[in-house]
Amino acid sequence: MVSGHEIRLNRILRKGKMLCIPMDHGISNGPIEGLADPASMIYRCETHGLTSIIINKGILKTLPKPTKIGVLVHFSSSTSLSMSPNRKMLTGTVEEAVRLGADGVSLHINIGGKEEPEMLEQLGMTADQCHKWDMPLLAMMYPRGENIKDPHDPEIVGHVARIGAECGADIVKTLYTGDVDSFAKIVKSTPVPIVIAGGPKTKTDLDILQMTEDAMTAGAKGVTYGRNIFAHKNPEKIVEALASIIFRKESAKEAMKKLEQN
């Protein structure tokens, strides 16, 4: 028999894999470049090889129409113009999540600084609505805090990835270490899948296709890009790209090609 959750998840992800474009910038810094729409971003991506969006509840509220792909709402937020940033607090509950018709549950969590004791309560409790509800929770799970001086050190990445697991997360989004052999170790150690997090906009369109490549090989499920789409001068191209990588297994230098020909 399928379950709630095992169709929901097959909304987000395609073939057990991620494409997603993280939408929730607009709490965090405001409208910033690729997001004063997100609607438009929305629509004009999502034919091209995406899989899923992560956008917050006032933004999934106002669509003018269904998407054609996986809606995860994000539940988790803070402002830079804050005097604590790093402190996420939860702004929905997984029932809301239910009624907006939602496909997943996003949450961030901060380690390694003053705030995680709550940010773990919240993650431990929104898990446990989530299984009561079957639907899917992504965990965002960052090394980030007074006590993290590398936020990239695999150690530290690969605790951060385990926490988001054993406090009961059904798809874990983290940094990528930078090489292939550390990465795989922290997918193995990490018993739900991972996705990884695009970060800064990268220099150069060949550095994100083969990051994406990289995570990949080493075992990841997918990524979830958000600047490096949504303010690339191309987005439905740059998708077509990493999809090509994810989907087809082709290589960042094929991939690159075909993006330089368009």
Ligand SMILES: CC(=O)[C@@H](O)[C@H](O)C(=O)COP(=O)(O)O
Given for the second form:
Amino acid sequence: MVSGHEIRLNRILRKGKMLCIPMDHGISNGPIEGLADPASMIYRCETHGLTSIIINKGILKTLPKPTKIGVLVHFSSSTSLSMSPNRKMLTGTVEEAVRLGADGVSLHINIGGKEEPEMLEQLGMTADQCHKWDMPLLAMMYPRGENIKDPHDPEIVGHVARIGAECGADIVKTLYTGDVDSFAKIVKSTPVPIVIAGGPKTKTDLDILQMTEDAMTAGAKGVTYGRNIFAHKNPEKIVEALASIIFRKESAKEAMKKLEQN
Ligand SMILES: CC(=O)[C@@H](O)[C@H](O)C(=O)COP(=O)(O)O
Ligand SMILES: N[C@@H](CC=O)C(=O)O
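Instead of the form predicted alone shown above, give the structure for the form predicted together with the ligand, please.
What follows is the whole complex; the chain from before opens it.
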């Protein structure tokens, strides 16, 4: 018998790979460019190669119609208006995710600051509940806090990714280090699949496509890009370009050529 965990995992991945738009910025940053109407953005992009989305429960509850792709519900919250924007608080339960019909749970864990201990506890406890409910857990593991000088430092990224895996996450999302060799080492020392974050919008489309190609070459299992997709002038087309790299192993340059033709 196929477990609920496997059924759900196959809804948020395709052939073991992920092309996901995290849209949880509405709590941390407000209705930023491209996120004024998350539902429309989801329906615009869902048939262009996406495997899944990450959204807060309030968006999931108010979607006018079900989406065709996997949904991870995000339960970490902090805001840029706060005195402690890095202190992510737990704002939901795995049982709630089951009730909402989610296919996965997502947490954001900042490592390297004074609030780290409580986020580690959130991760460990939520992993236990995910195990109980057969719910896949994606941990967004960020080197972020007073002790972090360079969040892309391969040693730090490798440590942070490993923390996510050792605390029980099924998928770890973290920062790309900027070069294939150092990231390949991190992939090898992390016992669960790694996907990479997009970060602020890149200067050119080729930049985000090249980072994607390099991360996949290093062994990443996909990407979770927010602003580089929903704030793009043509979100559907950048999703198609990313899908050609992730699922059809095209190069960034080949994907770029098609993007320019469209
Ligand atoms: C809003 C966030 O916490 C981001 O980390 C988001 O969850 C994410 O996964 C990546 O968003 P980008 O806009 O690609 O940085
Ligand atoms: N959701 C993000 C916003 C920017 O990446 C965060 O909380 O850091």
